[in-house]
Amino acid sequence: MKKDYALKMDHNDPIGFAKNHFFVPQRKETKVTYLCGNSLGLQHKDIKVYIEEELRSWKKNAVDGHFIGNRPWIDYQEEVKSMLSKLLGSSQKEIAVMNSLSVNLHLLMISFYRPDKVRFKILMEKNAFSSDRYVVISHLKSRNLSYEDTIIEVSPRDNEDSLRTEDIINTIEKNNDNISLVLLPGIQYYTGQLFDIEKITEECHKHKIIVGFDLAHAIGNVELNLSKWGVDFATWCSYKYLNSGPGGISGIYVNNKFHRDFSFPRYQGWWGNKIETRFQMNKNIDPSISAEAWVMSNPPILMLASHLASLNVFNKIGFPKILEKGKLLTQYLGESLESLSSYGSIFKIITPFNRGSQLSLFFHTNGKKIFNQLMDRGFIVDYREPNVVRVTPVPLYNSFMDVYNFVTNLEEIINDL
């Protein structure tokens, strides 16, 4: 592990300036290195400007703010969707900005989980994020279906940490007559594994199975091409790699093939009505022919302002540049960790090479103790039972020296055990 390399890479970093536009937590006696963007992204300094602009519009224009001002609220979300489309690899019509991830997953399952007597099973990973599991369980209960009879779980092989794509494909093939829905993450929250969304989608469609993805850890972190891959639906949150604030607004992707297909039921609200007839207050909805048809209420402007400010950073810098630095940072972190004498005996990386910025370190012993000591030294990382420390160098606000300092301190902590 060479310090000179980190200094050289930071000196030549074409997007290194971006970190100066984010607020880093401060401690009086300890310099903070933030490596937890997989959980909550840092605040960009422009967010306050964007929110205050809408507060002024509300103060000055009141209800007229829907139709006048720099960004009229009636179509505020259009600029947000324009930027999101570049991160998702989709058209704007396939995106709606609304609610939170779990609420959106509920709404999407209303539309896309349509079990019958033969096809009623749902394929998920065994170690799915808890909230996704809770959503699915509640839908099963509403249909008087049991978890044991309905859920097909896929998991890593014995003595392996990540799922093999071939095992997912084979499970779909084996159970294709009974599967109604495949629901998987884009990136697994615990291991950091990036799933092969394209291959999984192709296999599902070969058997006419609906497939959806939770992109909470993928959006803004890895390249996505949802339209090209033909993904049926997806949802995500905006407070991790998109840096839009705690509890930031979510969004959905619905493939355009469903926009005119009303055989898929939707929970509806007035904002899902076409904008041309929305204010006519007709008895029956005139649904938007887009993902907007799934929107129920007018959007929360202050949350959208924070979201727009954050997305504008991606727009100004260019997502390809961010992805390129992210790959280099994570590669440097991985190679530096693997060079330590304690690698293998004390800890190992369980994140496979198909990944984003997150590396998950599994400690054979003393995981929580090591995590606490890292935090005491100012390294804000993330702990997950059992014995995993998630470390995420985010390209927008982390440097190669951040990585160097983290690995150096980790080595000192382990040597002192």
Ligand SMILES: Cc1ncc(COP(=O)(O)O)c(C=O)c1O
Contents of the next structure:
Amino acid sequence: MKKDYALKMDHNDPIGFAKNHFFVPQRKETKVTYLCGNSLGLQHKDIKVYIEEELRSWKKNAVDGHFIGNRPWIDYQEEVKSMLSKLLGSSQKEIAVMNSLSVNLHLLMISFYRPDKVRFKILMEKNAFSSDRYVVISHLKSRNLSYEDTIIEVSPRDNEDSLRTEDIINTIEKNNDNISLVLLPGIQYYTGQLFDIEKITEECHKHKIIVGFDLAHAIGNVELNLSKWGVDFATWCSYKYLNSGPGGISGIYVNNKFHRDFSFPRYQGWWGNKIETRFQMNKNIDPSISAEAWVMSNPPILMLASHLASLNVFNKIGFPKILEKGKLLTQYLGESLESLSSYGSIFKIITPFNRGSQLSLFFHTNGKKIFNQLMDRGFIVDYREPNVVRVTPVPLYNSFMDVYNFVTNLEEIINDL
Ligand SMILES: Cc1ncc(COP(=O)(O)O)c(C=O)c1O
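For comparison with the form predicted on its own, would you give the structure of this protein in the form predicted in complex with the ligand?
Starting with the chain above, the whole complex follows.
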């Protein structure tokens, strides 16, 4: 594999400076290479600065902190939404920042899964992320619907690893009279496959089907154009590619077209009021004409502070530059792995070319053992059953030499098996 290329790319990396502003985990005797941003992003040095600013405001201003200080808490989320809108390709009004992903998916299902006698089916992946599945099952139970009668599962064909868009489209087409909701990931957590969100959305809308996406692995990792594509709703988490900290705050996207539709159910709280009427304590809610209508509680400022600090890194560097480097890094990783003599016999990449930064390596044998040895050598990756090691070079804090070192170490481990 090409070491010269890695050295040259690092030398000329226009955003290479960014990695010096992140904390890489330390071990006493082993240099750590972190390749696990698909699970938890690293901490940027500004996170502490932003959180401390709000701790100071709380200390100095207490309740007045809602209205005074550098960033009054009353509309702290506006700056967050403005930055998120660039990553999501949406308007600010279509975004609300709140709760965690699984909770938000429940809230969105309450509003957007409205089965009737004819249209009641949900199309989702057979291999959906466990929590998404549990969320869906909860809603079936609360409506006395059975999984078998209600869920249409799509999965890769035999001997294939990722789902074909045409198979999703054909399944929608075939069942279009009965499908109420299509719920899919932006990027599949296990395979790293990027779904064709635009095409799937278009097909759903042709048949008046609502379509929503779990963007946990997509936001901050691939280009999204939710408004242009007309996606109905989406949710995500901020602790992976958005580096906002463990359990960091989630958000929702709700397409503009629903903001004035008060016909559907929505779980409400006082923060869903328009800002002008929020504190009038009226008997009935006066919902915000935006995704904020779904917000129930006043926002957790310390979580928003770390989220804002992290989003500001994207804002300052510019998302297109980050994406560009990300593509090259992952391409280098893919090509280097494919050039190993063990490629094909010991392992293969199951991530298709439509992808973000993550590559999923499927090990025919010894997957767990190889994973443990990589970890012992300081390469932090993760393992997902069955037999997959997920490897993610993140453009904000990984270098081409990180990739080079990972692949040479993997090769040594495999040769010593
Ligand atoms: C694809 C996907 N969906 C949902 C979740 C659940 O997120 P949370 O624990 O924030 O609800 C995760 C967590 O990693 C995820 O990867």
